[in-house]
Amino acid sequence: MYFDIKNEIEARKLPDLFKFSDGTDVNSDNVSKRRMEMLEILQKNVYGYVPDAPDKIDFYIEKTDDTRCCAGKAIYKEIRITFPINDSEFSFPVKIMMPKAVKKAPFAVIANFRGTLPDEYIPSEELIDRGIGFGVFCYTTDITSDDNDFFSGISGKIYKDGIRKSGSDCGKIAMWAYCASRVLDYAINCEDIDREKTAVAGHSRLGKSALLASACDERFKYVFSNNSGCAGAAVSRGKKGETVKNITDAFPYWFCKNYVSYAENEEKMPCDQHFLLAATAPRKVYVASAAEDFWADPLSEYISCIEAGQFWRLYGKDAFPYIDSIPKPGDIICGSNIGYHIRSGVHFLSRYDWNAFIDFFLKK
């Protein structure tokens, strides 16, 4: 059945990507300045300010195994990343797998719900067989707890007294994003990794973190966000399912305190989530939806891709080649810079999702 997607987008009344906050037009000469302004707005109002990268960082290889992983096709490493932060020091472990058959492999940083390999969300052998290396950390046990405890893990290093004093002090999503960049610090110093094929990936709340990591760190050339929904890939204005009120009632610690003021007040936000996708430009972004993930709202994720996708034109690149209808399960809509798919099923990171992203990641 025909659905007028353009009228739907107009009804959402999304903030204009092509106007600076002072009303000045955005063009190809000042587009980078606009990208930084959008990132500033998102951090101030949604996630809080991501900490600055450390001046010094150390990597320790704690274990290697080049015989047993993925039928002997992969080199496995356990490393520890250590860096100073606020006159203290933070350290966390990462598990690395690299394909033996590739001299310079694409590499994905995966923020995951567990720090174990193998894992149900990570198709290790499929990634290795396609020539992709990856690094995995557990967002809670390795970084900081998924609750209102701001003493745990890196939270206690950022806030020594465990208290966020400013409305724009960062929440946990920003911390998980920040640590994804620290894994990239390791990767880009490895001779067996292709620096032009680096990605950050995550599912659900970690899909939100992956999008923020990519927006903040231009060294990520790709980002894969799976079922990230509210405060992730889905625009909030007119969204079905989870709203800003729902998410800030349940998970206020994911965000900065300023975000709570937009609960049931989304139209007052100076941004929406298409800003987050557009802040990755001119690099590449892939968004995945699930047809029965009503809480995330696939239509609002798709609309975000459509609106953000126009921003690439200011860099002289192709926009998102959307269809003027609601995508149905099995649809894969991929341009040169933004990709999107919707699969059947519920909220989950499946091999279908991974295979679609891998195809986008490896596309010439």
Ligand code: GCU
Contents of the next structure:
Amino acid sequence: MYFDIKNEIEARKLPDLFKFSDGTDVNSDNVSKRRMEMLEILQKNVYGYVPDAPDKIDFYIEKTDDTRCCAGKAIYKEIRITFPINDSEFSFPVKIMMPKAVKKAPFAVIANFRGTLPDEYIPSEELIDRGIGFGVFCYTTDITSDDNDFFSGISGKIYKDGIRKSGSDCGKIAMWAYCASRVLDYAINCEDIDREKTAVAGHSRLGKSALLASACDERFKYVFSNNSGCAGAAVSRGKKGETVKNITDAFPYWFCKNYVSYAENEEKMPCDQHFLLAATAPRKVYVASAAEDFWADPLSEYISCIEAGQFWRLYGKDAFPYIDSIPKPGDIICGSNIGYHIRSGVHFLSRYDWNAFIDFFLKK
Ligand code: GCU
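Target state, the form predicted together with the ligand; input state, the form predicted alone:
Now the complete complex, all chains and molecules, led by this one.
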């Protein structure tokens, strides 16, 4: 069935990436200023301000095993990352796996639902066989609980009394994103890592966090967001499934308090989620949808790629090579800067998703 995607996009009335808030035009000379403005708008209105990177950071190797991990093809390490924050200190564990066969390996920081390996969302051996190293942490037990408790973990360091005062104080997605950058602090200084092939990856709520992490931290050269939906890759205007109202009713603590004012009021938002994808430009973005993930809304994720994709032109790079219809399960649409696929099935981070992302990640 023919579907006019251009009409659909026009009907969404998305805010213009090519105009500054004061109405002046964005061009290739001032594009980095626009990127900073978009980051500011997103943090102020959606996620809250991500804390500054710490002045110092320590890494302590707690355990190493290079004998039997992935049939002996990988080196496994458990490290502890510690850094000062607000006159106090925060520390969390990360599990690392590096392929022995590669001198300088591409490296993915994976924010995950669990911190142990093996894990159903992480095909360790496939990653190792394709020469990719990775570091994983558990977003709740290692960082901060997935609830309204702002005393828990790093939240209690950021908010000493467990209370957020201003409307733009950061929520938990920003904290998970912040800690993904701390894992990169470790990786970036390792001899066996390729600094030009660094990625941050996550599924669903952690896909939202991964997108924010890469938008804020230019050391991530790639981001992989899987089924991230509302407040992730999917544009909110005209979105089906989960809306800003649904997500702020159920998970208000993921965001800054200002975001609530856009519930059933999306048209007033000074941004939409294509800003989040565009804020990673000129680096690379991969978005994965699942056909039966109606809550996330694959079409709104796809539209976001199309719209954000235009932004790469300002950097003299290719836009997203979209097709003028709704992608069907099995379609993989990869440009050199944005990749997208939709697979059959439900909300899940599958091997199919990883393999498609890895192809994009390893492309020369
Ligand atoms: C809920 C939530 C989504 C989120 C998902 C997940 O369904 O509404 O926004 O992406 O959980 O993290 O699995």
